[in-house]
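Here you get one chain, nothing else, as structure tokens; it is the form predicted alone.
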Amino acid sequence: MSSVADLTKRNLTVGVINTKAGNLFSLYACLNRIGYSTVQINNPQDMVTNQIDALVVPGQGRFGQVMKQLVATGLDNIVVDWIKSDKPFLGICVGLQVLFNQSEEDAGVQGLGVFEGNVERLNSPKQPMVGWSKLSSAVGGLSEKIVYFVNSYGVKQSSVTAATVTYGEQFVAAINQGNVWAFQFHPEKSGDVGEEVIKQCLSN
């Protein structure tokens, strides 16, 4: 995670994916104390019609159900394009569970496949993990930040893994791939840290 010296770079337009899986009050509040403008994207066309500068696809909801509202608007393709493309991405809890080929929540349903992998139940003490814990990381922006996390399920390896993390057993945290960030926790909800996290991926 490069370093932003120039926070000044706030005035980015971030399209927000509409997944239909929950309230997104926390993460649009998130980005706006950030300084970001947000634009929903409910389908392809939004894409043409707003400049989006970078690209969220938010957490909350089952994988099946969040895959389904995808490839029901054809915003599978789009946010499969733009990764591609390397343009500033975010993705966030079950935004990063999507990028990879399938999970256990809802067998038989295929991800986005942008990384090699599947998503797992996780072996955890209490199902599902809630609240704070700190990362294991290389990278300077991630290492020992405490974030929040609300999860059953995740990647416990992966290729582009930046950040891990321990409850019960070791899994991924986060993954970084040039432009592309995705994270298991929801930094939304971490406080200032996450603030942070959020501006030194979007912020290049």
The other form holds:
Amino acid sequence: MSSVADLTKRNLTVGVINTKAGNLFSLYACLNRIGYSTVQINNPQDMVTNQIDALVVPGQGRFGQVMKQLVATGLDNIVVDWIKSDKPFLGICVGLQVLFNQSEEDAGVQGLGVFEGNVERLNSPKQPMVGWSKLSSAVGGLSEKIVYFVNSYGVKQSSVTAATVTYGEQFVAAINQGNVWAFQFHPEKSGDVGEEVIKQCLSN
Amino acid sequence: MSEQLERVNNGLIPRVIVCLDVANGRVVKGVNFKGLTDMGDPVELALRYQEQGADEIVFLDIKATLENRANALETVRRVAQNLSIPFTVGGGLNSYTDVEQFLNAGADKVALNSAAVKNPQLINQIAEGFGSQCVVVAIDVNKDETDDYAVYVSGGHVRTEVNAFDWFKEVEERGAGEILLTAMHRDGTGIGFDNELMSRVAKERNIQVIASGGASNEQHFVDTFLAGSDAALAAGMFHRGEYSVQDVKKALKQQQILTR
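Could I see the form predicted in complex with its partner chain next, after the form predicted alone?
So here's everything in the complex, that chain up top.
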């Protein structure tokens, strides 16, 4: 594994898991604007042929759809091992949700189960929740940040919570353990603040 | 804190949206949808408004034709490549395939207008295929002689028999994520949003409403958010340089309305 000093010498290469669940144009554009190189990861072999410094599970699609694709390609184990070795990781939206056990969005589908908890339908005043909201009880660089959310489902409680948000009810906006981060919000759509947050999390 | 203010600040942050009306690859502005004036390059303007603090950009191709499709997609790609805030595209989207093309070009949401009236099932199909969050239904209404609101299509040229309030209910039930509600009788007048209308929709419906038509100053944004609009959209007042998005945000802050 590369040390922090090695990473600063060259461009960070970010592997983006292809969940085949929607358009990743914004995410790639955002990572490239930050200055990262990006590689699409379609299967476990792509992790071997490329030197990946950080891994991202993007935020498009449904829980069941994304899990099905991860299992079918064998990338489910790759993601779990990556997280367990505490390498730089970022999950976005459904990419946060699949780290938990299961989801009300697609009952009966097993998540990756890296963290304890379930994904539930949120009791939002207006459905779906689409818009900007301020993070609360946030750690470090997430403190007081206003970011863009798009969701109907979320995790209401977790032992690795790094920020919460309230829209009708309180739920988990970010989780963190070591070099592993996941956001319920979309940093790639959250302006300069979002880019700053991604940089802080992946460059550690 | 007033009850109105408390309600605003307990929801999502009210969005200030800048609309780029595009015709033949240029941003234009007209009065009551007529008499178009050139306002500049879409990509340049989108980025300028993002820097000013706009919460979202809406890009409406008001002269959308099939011949212009390739050009429009290219412009959307250029905007999406550079923009780091949400970006909605509308104008001339008639089918599931049209929508797919624009989402693949980098739009976060699509705005359906005439096509949704003609074929309401399209709302369900897109909501199921891509999620409710990317379906904005744009509704142009005009107040008629009897003070009723009629729904217009084809860029405001054709009056339909659709009752506006029935239509708001129907698009919500079909899975739309937001309503972009343009009061044509206010568009280009500069006398402010139709807050009576916005407030009624906000009370009766459980879907986010973007107020559109009639804004010419920062106070109009304050007023419509207090009336219940979840977001508000303007074009001319920003393009003419009379106000920046910062000016609007400053006025909102002064009234203790949460901003980004």
